[in-house]
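Have a look below at one chain only, the form predicted on its own, in structure tokens format.
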Amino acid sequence: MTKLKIAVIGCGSIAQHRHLLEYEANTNVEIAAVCDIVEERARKIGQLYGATLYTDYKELLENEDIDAVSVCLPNYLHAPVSIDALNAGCHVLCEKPMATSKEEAEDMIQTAEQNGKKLMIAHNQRFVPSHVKAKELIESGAIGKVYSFRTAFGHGGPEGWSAEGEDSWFFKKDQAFIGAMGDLGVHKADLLRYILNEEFVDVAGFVENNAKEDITVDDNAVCILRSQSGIVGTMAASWAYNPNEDNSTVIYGEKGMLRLEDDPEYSLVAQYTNGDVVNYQLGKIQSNDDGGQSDSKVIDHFVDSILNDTEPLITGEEGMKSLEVILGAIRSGETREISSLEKVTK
């Protein structure tokens, strides 16, 4: 079988620790080209994976016969580069948040449709075993009607993870457009939409920069969300959770509660009102501290969707709905009013 030819555009930390490792581990692909504006970084990655290096992604798209592209760039470049890659005939896996506005997201979706190509957004939380199991339990009625939730995603900040350290684009509004909410909050917005199988209609956001100096984006945010059926809960995103990462979610229902990634030993704990407790050991959630190992399942799913011509789990439309929750939180933080999100028909 002919292998898919892959290009990775942007060779920073997410490319090095996730995309490239997982493409290399997939026997159905060949990493054909890599691109980064830092030539030394592009050269190093190119040599490591036996790929042609570029510093200009447009040259790469023009010169190489590429089947699919990973876009691992600062947030403000996600839409323009994805659109160029789709127009060049490539399937696209784009990092989150997919864009900096709903209009950009719509342009990406429309371009994918016009070119008959896949557009997938890299929301890896949907593939975490505890999250998959929780969705199954909720759908089966195990905890009855869901009333509320609390979810958080926080760590000490991207300076310990980003390729540029404290000088990272993550901290610069003109490149990132949004801070912890775009880095971490959008993951949890996507996860909640997925496991609750509902859209959010209202969001109140408190979006602050109160922990780090000399940055132009938020580093601490807390949102209150309300879903179509009236489920209400809180979502926190932070770059000021020291010293440990928090990636937990708790779902409260009529017959019990589900604790996801909230217990040090069990990735999912189901506690029922009748006194039953079920502990699930389902494998560890992906973290930035995993060293040379990566199995987020995002890359394999993207590759399979191309090879089998199936719709990826996180389409452009799904990515846009999760982005809209975050955009609503920003609006709310700025106006000090509740943001009403457009109701999405089922």
Ligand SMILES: NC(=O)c1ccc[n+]([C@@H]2O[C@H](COP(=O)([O-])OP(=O)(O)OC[C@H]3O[C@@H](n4cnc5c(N)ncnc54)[C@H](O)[C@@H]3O)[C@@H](O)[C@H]2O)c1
Contents of the next structure:
Amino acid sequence: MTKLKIAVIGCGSIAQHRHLLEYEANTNVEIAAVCDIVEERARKIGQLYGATLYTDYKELLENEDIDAVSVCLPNYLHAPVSIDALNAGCHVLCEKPMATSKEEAEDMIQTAEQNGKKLMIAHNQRFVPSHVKAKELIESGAIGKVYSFRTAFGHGGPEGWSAEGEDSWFFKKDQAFIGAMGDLGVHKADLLRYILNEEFVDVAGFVENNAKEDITVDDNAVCILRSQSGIVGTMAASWAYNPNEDNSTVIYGEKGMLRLEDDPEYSLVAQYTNGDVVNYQLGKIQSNDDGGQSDSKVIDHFVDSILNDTEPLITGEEGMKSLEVILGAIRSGETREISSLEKVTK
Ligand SMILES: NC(=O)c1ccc[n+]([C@@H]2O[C@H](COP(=O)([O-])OP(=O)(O)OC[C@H]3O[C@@H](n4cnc5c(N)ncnc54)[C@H](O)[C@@H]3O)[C@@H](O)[C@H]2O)c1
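The structure above corresponds to the form predicted on its own; please provide the structure of the form predicted together with the named molecule.
And the full complex, kicking off with our chain again.
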């Protein structure tokens, strides 16, 4: 079988820790080209993977015969670069948050449809073993009707992660559009939509910058969410959780609770109201603490969806619905009113 020719656009941290490693481990693909605006970075990565290097993604799309592209760029470039790649005939795996507005997300979806190409958003939390197991347990009725949840994703901030360090685009509103809520909160919005199998209809949010100085985006955000069936819960995102990362979720139901990534030893703990406790030791969640490394399954899933011509688990529509939750949180923070998502998600 001929291998899929892949290009990775943006050679920063997530490209180096996840996309490039996992493409290289996939025997059905060849990393044909890489692009980064920082020439030295593009050269280093190009040499490491034996790929042609570019500093201008438009030249890459013009010169190379590429089947699929990973967009690993600052948030403001997700939509324009994905759209150009789709129009150049490539399938696209785009990092999160999908775009900076609903309109951009809609344009991406429409362009994928027009060109008959896959568009997948890299919400890796859906593939984490404890999350997959929790979804199974909820669907099987193990905890009965779900009433509430709390979820948090926080760490000390992206300065130790981003290729740009303390001066990173992550802190600049014109390039990131949103801070911790878009970096981390959107993962949890997507996770909860997925494991609860429900859409959120109301969002109240405090999206604040109260920790880091000289940044133009939020670094601490807390939201209250209400789903279509009336499940209510909180979602927190932070770049000021020190010294340890918190990546936990607790789901409360009629017959018990599920604690996901909340226990140092067990990735999932099911505590039932009849006294039973089941501890699950499943695979590890990806964490900035270990450099984000480990098999996210995102890349293999994207490649399989192309080879088998199946719909990826996280389509553009799914990415857009998760984006709408954080857009609702921003609106609520600005207006000091609850944002209704019903009109925008249905
Ligand atoms: N799924 C996840 O768990 C996860 C984790 C971290 C980051 N991300 C996302 O991945 C994306 C990239 O984040 P990162 O952590 O790799 O950031 P980063 O700062 O480490 O890297 C960004 C790279 O993009 C390059 N770049 C900027 N403008 C460019 C342009 N016009 N053309 C080519 N290259 C350009 C920069 O030089 C840099 O190398 C972001 O959207 C982020 O939200 C996702």
